[in-house]
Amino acid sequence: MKKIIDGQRIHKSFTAEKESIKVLRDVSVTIYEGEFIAVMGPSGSGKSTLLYTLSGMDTVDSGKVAFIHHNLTECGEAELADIRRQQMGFVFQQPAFLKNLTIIDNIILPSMRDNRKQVKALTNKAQQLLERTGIGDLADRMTHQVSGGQLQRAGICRALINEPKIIFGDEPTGALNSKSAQEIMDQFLQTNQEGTTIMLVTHDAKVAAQSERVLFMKDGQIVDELQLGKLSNQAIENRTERVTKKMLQVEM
């Protein structure tokens, strides 16, 4: 399979109260094109930091991160911003939408920098994405007029608007009830089935159980992984049990 992300020997530290805290310790990870990968671990294990470094949202102290044919560790800020906007999508626990814009305007906003003359085409595309995620009738609503689950679906639409190679999700279901969380996962699964690579950070074993491969982190390192394969018709309960069991072993 073709590599889409290749991180090699990544080290990352932060300074807090004049003390250097090592968050990632010699981490190497490869993500393949079309893969659906989840990352789990205790709080403070380095999950989110790994996502930020692999996506070029944060720098590394040492090591290398390659995205397709780009060496992200050697790119300048402007080039990194272009790569993220044009080839990556992001979904966070709390969608960062502008309160003075409608849902659909928030969705097309990231694309305006590259497509200022194609507002109508972008709007049509955004409406199609909203229809696909089941919230087509909310296009002209303001962000405070929709539920958390609906806003997160809109966040997925925004992540998909530029047809990214990969979507990064940092606890995208963390603030949702179980029904809304599964609706969001259904959207991720559909997106992955259409060929988009997905990497999710999560604390939820049921969310991780729907991925193909789960990486487990502890103390800034990847200490184990679980190969689950495509979800297909496998019982989600059995997969969730396997993920939970492995996570308990990691936390011991």
Second form
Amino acid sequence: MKKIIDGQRIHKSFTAEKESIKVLRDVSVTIYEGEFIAVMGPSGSGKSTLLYTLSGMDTVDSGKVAFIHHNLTECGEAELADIRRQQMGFVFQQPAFLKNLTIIDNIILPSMRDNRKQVKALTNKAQQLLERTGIGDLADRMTHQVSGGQLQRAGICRALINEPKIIFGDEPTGALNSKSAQEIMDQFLQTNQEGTTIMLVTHDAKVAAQSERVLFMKDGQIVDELQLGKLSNQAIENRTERVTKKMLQVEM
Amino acid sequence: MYLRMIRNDLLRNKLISFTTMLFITAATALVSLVSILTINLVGSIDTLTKQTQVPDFLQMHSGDLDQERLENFAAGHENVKAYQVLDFLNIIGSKIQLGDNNLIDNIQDNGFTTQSPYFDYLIDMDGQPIQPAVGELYVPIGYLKDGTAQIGEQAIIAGKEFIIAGFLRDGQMNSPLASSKRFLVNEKDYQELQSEGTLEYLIEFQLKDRSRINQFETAYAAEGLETNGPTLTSSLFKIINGLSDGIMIAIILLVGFLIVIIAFMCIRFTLLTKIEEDYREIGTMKAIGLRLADIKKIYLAKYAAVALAGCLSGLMLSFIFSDPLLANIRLYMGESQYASWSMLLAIFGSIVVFLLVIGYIHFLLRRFRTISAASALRNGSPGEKSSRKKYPFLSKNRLLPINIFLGVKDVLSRKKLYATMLIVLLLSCFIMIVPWNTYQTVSSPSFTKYLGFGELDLMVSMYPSDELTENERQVDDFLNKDATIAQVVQITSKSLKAKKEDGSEEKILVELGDHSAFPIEYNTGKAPAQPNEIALSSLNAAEFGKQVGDTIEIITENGLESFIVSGIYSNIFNGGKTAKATFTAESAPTMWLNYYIKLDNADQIAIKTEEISQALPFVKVTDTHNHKQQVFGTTMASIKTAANIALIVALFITGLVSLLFMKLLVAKDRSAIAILKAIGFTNQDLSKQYAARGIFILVIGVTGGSILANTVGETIAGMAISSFGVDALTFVSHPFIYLNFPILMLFVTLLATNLGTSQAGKIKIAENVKE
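May I ask for the structure of the form predicted together with its partner chain now, the form predicted on its own having been displayed?
What follows is the entire complex, opening with the chain shown before.
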């Protein structure tokens, strides 16, 4: 299998109140093309920071992050932005939208930077994505006129608009009720089946249980890993149980 | 506790606090300056008027004088306090040599006189009447200012040697706007000079009751006394003395007023941003039971500290800057008798600014009342959700590049927020354009049209003499033969009498000839075309109570004749009381004869002036451009100085406010910036978006400011210039004002935007995208 992300010996610390806190300590992680990977861990374990450093949104103190053939740790700001825009997609816990644009305008925004002339085609594509996620009729609403779950679906649409190689999700279901959360997960699963690599950070064992592989973090290190394989409908309860058990072990 | 809170807050928001203080400083300094300058100007004029004992009524007269008849009139009129007749020996400029400078090109009527016996003294720099010794010459103060003369230099007047012993102040003729200047010599020297010039008389009266000056004027005219020359009154002397500095004060007042508004806009913006930021905290304070007044005090205390610092430093600055600005007033008119009052008034002005600021903050803080503790804690600031607009759609946009679209869209959807910057840019633009347009207008060649002159190059004048007819023929011949003259027209000024409403007769100076050749600006109406039409100067129109379309009765050679008033125009020369008509009046006494001349090539003015003076020694040739320069030079220079200061101030404001605004905006937009970066927008994209916002507001601001400058500004400038007797002003602008000023503003705005948004690139996605 081809590597899509290869992080080697990543160190990262933050300075707060003149005190340096090590958030990532010698973390190495490899993600393969087409994989659906989840990262779990208690608060402050460094899982979100890992996601931000692997996606080039945050810098590392030392170590190396490679994305396909790009060395992200040596890329400039503009090059990183280009990679994020053209080859990556992001879904955040809070709906990160521009408040003065409509839903559909927010979705086409990353693509409009490079493809202004194809606005018609883009709008059609965005509309199709909205239909796929079941919110086709909300295209022209403002962001404050829809629910959190609907907004998160729109977030997936925006992540998909440039047909990225990988989608990063930072607790994408964290602010949703369980019904909405599952609807979002269904979208991720479908996207993954269509070939897009997905990396999620989550607290939720049921969410993690739907991925192929779960990494467990504690105190800035990856302490354990669980290979679940492809999801089949019957297996989900059993998988959730396995994830929960592992998580309890990690937290102890 | 307050002190600590204030200190922490000031340190945390250094730029904002500093800028707010700076604007309050500037506003206070200007308000205080206006107080100081005004009171000094008024005081100095009063001092000068008192020390020189300016006459209340002055009749200039050339020709024979019936001394006895005048004395009888003065003795017989109950309102006359004192009366005198002074000599004014007019000597042509070429015969006056002051040090290395010859007054040949000087357009003033330079006259020589001795110290007057009873009033209208010529005084020294200490305010005492000067008694020159033999061989001493005292020179009008204006010639010190323009560097024409210096103490101790040798002067040669009509071949006679003098030493310049000092400079004199003259209550009547001090100002460059006054058309005559008086030199002072000893009685003995005066006798020797007498044959070298033409004698004019200044018939002067001081009145017991100044308020009844109009009755006195009428009585003087009714007696048929000497009137061959302009009539002037003490109020006119005061106006002429105060005009140049008055316009400067008016411009400072205008700029000061606008800066007070800008200071308010700054306070409003920063305070509202702060309240929005602190929304939850305010809710918490309310929730735990702090009273509204207590919460207000915390905010008020901070701004009170800033306002106090600003007002104090502004007051200091005004004391420092008032000195150089007072120099001109002091030089021309001496110390003000109210000098000690000026400081008090300045302090009072500063206190007013301080109270205004505090009052305004109180007014802004009233919105605390509407903050609900519960909803503030639950939801935070309501923000501006309600005003966010859907249009224009990005999905319908094909025209604008994405970054420009996002910039413009942001401005459109947060209009209230951007209104602050817009208003500041608009006012800055206004402050830049109005003084410059005023300067351009006054210095443009066509400005003479407002003064009762057309756009002519030369004016050849002749005064009545026995050879007038013969001389007239010679002039006609000479001018008609000259191929370099593009246009020439003869205008004869005649003294006629007109009937007033009450039946009394009043002297009226009528310029007869073709008035369409060199058209002037009419405040209302048009030039007289028919023989039964007449145009009146605005002062005459007021004097006779006439408007366009009314009729006025004038005694001509055909007896009492009615004329229709065809137009009213502004005129500051000849006492401002003139009329224009096309009829002929052979038998009426001619006051003077003018030829208005336009040359093919304006570069030839100097040569042609020389040529005509040589060929026709009996005429006076006036280079009208030079004439205007000498009359208005000082005024134009002070307007230009004010305009340049205004330009720099406006650019500074533009830069500073843009910088402050953009910095606050970036802080406010942290989360949106993080989102844009996360989905792949580069720092350069962000810079472009902010630049687009800046430019978009600038375009609206400059457009609005220009429109405002050309409407409201024109009216304001018109009011200032109306003191010249110019009533209906239209700006004459130069393209560079509308081309270069916006480019300058653009440059400054972009620079400030760039500096102000440089932090946007450093915003961490991870920390801010979650908010």
